[in-house]
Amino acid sequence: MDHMLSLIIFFPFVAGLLGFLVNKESIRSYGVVIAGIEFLLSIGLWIAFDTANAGYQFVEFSALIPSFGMSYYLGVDGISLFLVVLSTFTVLVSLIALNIDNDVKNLIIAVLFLEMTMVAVFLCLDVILFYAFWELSLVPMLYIIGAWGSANRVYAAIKFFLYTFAGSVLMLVGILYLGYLYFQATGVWSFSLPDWYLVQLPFNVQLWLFGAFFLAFAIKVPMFPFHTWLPYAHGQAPTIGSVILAAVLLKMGSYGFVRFSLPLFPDATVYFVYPIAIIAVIMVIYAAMVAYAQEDMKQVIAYSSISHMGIVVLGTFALNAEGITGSIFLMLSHGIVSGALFMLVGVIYDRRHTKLMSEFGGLATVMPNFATVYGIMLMASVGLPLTIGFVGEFLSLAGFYRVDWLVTMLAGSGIILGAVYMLSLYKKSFFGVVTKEENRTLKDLNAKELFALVPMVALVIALGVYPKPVLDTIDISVKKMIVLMEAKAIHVETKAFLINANSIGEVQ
């Protein structure tokens, strides 16, 4: 287990390189086997993980450039563990359901390279290393959208790249400046995140650095008004690109808030709680209303992702264990549910080559299995109790309710709006009579599609009924982070806010 994290990071990369030697007829099976092994490695990591330990586990450290404090530093805790599992699971089911014939070999290799970068982002504790993998993740996704997307794929790919890269440049400036501040405080260079946690920063410095990191994470989430790249990227990306983008890449931004912004800049975080909460509420309501106005199934789900991520942001900036734990669980649930919904849209698009709701109607009669799976995922998306979507949304909103009940009520209205646009989509597409002759002969889900979707349905129900094992593991690391925030805070008001937000009850 000494090099378990390195194995999980670099196994898909090495396998991707070897994939160039595999012939086209075998590359699909090869990709699924590699993704399956990677998923089993992440499950092994979960099994070996000590759920009673709030700190980093399976730590690997090796100095790379000692004079400048750069190192190969990996570790996993309850906050990052399940995001790693989500990444490997998403890639596996995406490759199982893959239905692209054009240059499929290069596509699968690109997905394996992308998997390496996503997993590495959640495991890196050296900030320079984190930044390197954060930026590297843009390259394979740029390639996936630009090479296998729809008619305007090149424009969508470039827009995706420019938005996310521009925000990341400012974060790099912040990273270098933080390294310099650590050098000033200690006399040695270090880009180790745990080392940075030990340094208190002046309030004005926190404000500027919080802004530098915030921009990069806000664009990745994406938060209003930086969201405009996402619907276009989803609209033009192939199904596998949309699934991975929604399920994992967006979570890199919300993970960044939890891992960097909150513990590094506690005073600035508290200072910006209400402005960020207002933006989150705008995300929830505005994106829900725009989703209702869409005629394209895929665009409805794309805007719904923005709305749900607004609740993730709200829970994160509740700054209590209930809200943050709920937001991390919501990252997982949104990853599974949105990934499945994009996959289902891909299924119907492969059969009809259209995503317009007006082209359908009566699908429940023609494709009953498809309609059943879609209905379950739709219910999870709107937060139906006993589904995975309810748990994270409830805890996120309950966490922020301690901070401000009015803001919470406004954000909670997004759940009602979500039910409106998702049920409207379902009614238009699945109920009524079949009016288009070409829809009468549509084939239901095949064995390959069921093999990818049934595990997602099982997770939606299982973790909706009994989320405790996942919540407990996340919660213990979140509480340790909150204690760190209280210890690092320099303002009495910040400490009072954190203590008050965490003073009533605990996550069960």
Contents of the next structure:
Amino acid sequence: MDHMLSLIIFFPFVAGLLGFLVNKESIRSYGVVIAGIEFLLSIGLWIAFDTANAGYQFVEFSALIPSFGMSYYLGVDGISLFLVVLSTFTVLVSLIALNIDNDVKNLIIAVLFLEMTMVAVFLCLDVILFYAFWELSLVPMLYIIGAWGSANRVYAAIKFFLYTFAGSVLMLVGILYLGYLYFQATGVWSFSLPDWYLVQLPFNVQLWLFGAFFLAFAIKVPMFPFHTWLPYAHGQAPTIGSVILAAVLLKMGSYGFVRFSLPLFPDATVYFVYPIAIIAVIMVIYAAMVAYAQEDMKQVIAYSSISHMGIVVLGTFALNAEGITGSIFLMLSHGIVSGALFMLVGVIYDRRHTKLMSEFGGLATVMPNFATVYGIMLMASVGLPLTIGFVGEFLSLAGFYRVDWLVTMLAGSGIILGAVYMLSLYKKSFFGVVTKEENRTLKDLNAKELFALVPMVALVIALGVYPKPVLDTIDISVKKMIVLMEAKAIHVETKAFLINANSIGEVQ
Amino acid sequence: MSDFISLSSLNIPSLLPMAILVFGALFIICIDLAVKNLNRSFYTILSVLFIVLDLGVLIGYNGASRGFFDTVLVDGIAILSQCIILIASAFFIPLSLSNRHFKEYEMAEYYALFLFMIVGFQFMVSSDNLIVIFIGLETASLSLYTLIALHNRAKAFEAAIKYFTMGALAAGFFALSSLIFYALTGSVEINTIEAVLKEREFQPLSAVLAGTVFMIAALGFKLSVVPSHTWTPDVYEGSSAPLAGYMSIVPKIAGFVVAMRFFEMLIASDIIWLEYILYGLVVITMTLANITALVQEDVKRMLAFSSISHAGFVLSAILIGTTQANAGLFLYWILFMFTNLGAFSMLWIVRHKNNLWDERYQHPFSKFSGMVKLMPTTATIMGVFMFALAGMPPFSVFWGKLYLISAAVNSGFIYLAVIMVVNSAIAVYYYMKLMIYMFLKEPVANTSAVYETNASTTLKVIVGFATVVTLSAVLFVEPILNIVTKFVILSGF
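I've shown you the form predicted on its own. Could you give me the structure of the form predicted in complex with the partner chain?
Below, the chain from earlier opens the complete complex, with every other chain and molecule after it.
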């Protein structure tokens, strides 16, 4: 399979183009079938993936603009493998659970295009190509939010688009500057990431470039104070939009940190560890508090996303194997859990056309299956041991504990706060007596919804109990990256920091 | 030097590209006298064939050659820009074969004038003699004024008059500037001027400054650089869409080439204020046009401001002045040409006899409301052009932008690069506005028929071609870049 990765990237694109020819009546099944095949392809990738190899696999390289050093360069390693699987999985389940009837053909084609861009972002090793797909992923999402969202959808879509687009233009200057530095150092133009990994940069250059990349990633994650677009986008987006946005698009930002910021600018990364950790703590606590104050179920989950992404960022900037591996695992678990939660909110919204918690109460008696699935996802979101949420959160915090225990304690309070707002949500909506008459007749989960949600529940428990196969695969690539960071660092303090963060401590 | 002028020293072949089109134009006029009522398709195809013939001759040149008392200079950038001019013309002329009939396309004069206009631009780019450039400029401009007026609408007359009066002013500035440089150096040849000024270390500085400022005003008018951009939206709005699109491409590339020749000479002087002036022009043109475009209510006017902003963007290449930047200018303009061809052809296709949507404007944004529900393919194609113009990867203009920004970064213009990308971010908004109307709003029209009154197979083919180029631009960047860089280096820029 020489062109496995190209196949995974362009299969949904071609299928999307051909989708224009498929009749409106059959398009829904078409979408599910395509997403299913794509998911199987990504599973095939996982099976064929050599877990003992830390480097890039299935590499494809062909020059695209050789005189400018731009190439078609793909590869997958432990860091990106599961994000690809997560993307295809999310698209599949969200298409299964899809219940939108107007213009469904355009929607499904847009989702397939989006799938191409998401997968490509994780697989591209050429930075210009990465940037191209990074920007391109905004377009289908703009359309999905803007065309199928609720009342204020156009505003939310524009805000989402402009915010993220404007954020990443500086990254383009950064990319071009780095390309120029590479040219100066070697006399050859190249925009391929593995080549760039080999260049040592002066400290002040690292600072500037780190800033340029950071802004793009921070807006995408979204990090405080650039998070304001997210509640809007989630509030207005249709269920499928929210699911994909929360499960995959946000991960592009945190993936960017791991793939670009850390290995390219090790000294700047270490220099900025504390400021970023403080921002991450603010994200965790502040977003949790805001989540508690929400009356809209979907907003609670939207803010909880920000809170959890705070822990992801913290884990990444722990700069040790536990922290980074944990944060990548947390990206996966948050993808599954928040995706499922948004889907569940969509389920109840379709039945009642409201997301306000005050409109519900006692749902557990009316919709037992719904309440059960919701409960499991909620526990996973809070980070209950033996659910998927616990593993990543624990490892991320354990990783940062080596760096600073105080910050870790503060961030750890996010778990408690998470339990507070999530359980209060659950209490308000599911427990007690049924107060509203219209809630008595609500139907429980139907077959389609169960079919989408049950695999997620299974994953939440299975990976919560036994995360080892996934963790090991991630870990080996992460360790390789940390070695690279240490080798590349130009300051002695950076090396010392990295060694300190990656060892248990000296014997006195 | 003998007293005789030998025929071979004239190097007549250097004039061949212009001669073919002059012959073509005269031929069209003659045939019109001989045979009455020939169909527009005849003239259109005939003009295109003359252009193709010309292109064939042009491609045969390589290396710089001078001719005609050294006034004509066919060097790399001259060949390159002539190719762009001819290819653009070959695509814009067939837009006359629209479904509806317009009076100007029935007249042979239209085609003759069109060819004369091309000849003017060709002279403009293939000379470093200020007088020949001036003659080329005026030939082209006078033909263009007439072409606009031929459209035979009240707005078209207004546009032609406005363009003419402003153009006359610019022509005056150009003449004045040439005069000052002649007075300073006793020559109108750019390279002689350069040599003399260098020898004198650019003294007296105030006179050089005056000449430069007049030249900037004159070229700025052609390039629609702020502050001499005010004619652009009105003239674009008044002219037919094909001509408006044409104006956004061809006169500007001609202007760029002249600017390149002229400023390359002055930049060599290391006069710091010149860099400041250019820097200011670039930044103001990009930014102001972008901001003004944000509030436009008409798509054509929006595209007019967008083309001003693109011109400002590309002008930065002249400021940067490296080979990479100059190659980037041509790469950008070639890619921009196809995208703008597509965008303006789309406006031409959706043109309706009456202003159905708005009293004032022919193409208000609301006209395109919910177009995706009525004509998904058309809306998608229009969307592709808009995103391409916005510099969205991986569509055409992005690669031009990338290369130019890279040129800026490589020569230490980091702040300029940042201003350029920030402007791209601003620009996204107004292109997106059209997308929002097309994709996110409810349709205003009940049937797609109102959008198709002017669509013909020819137009669809042209749009289809432009779409394919815009979409698959990444594949063409390398070959274009190789050719462009070769020619730019060849002419020493």
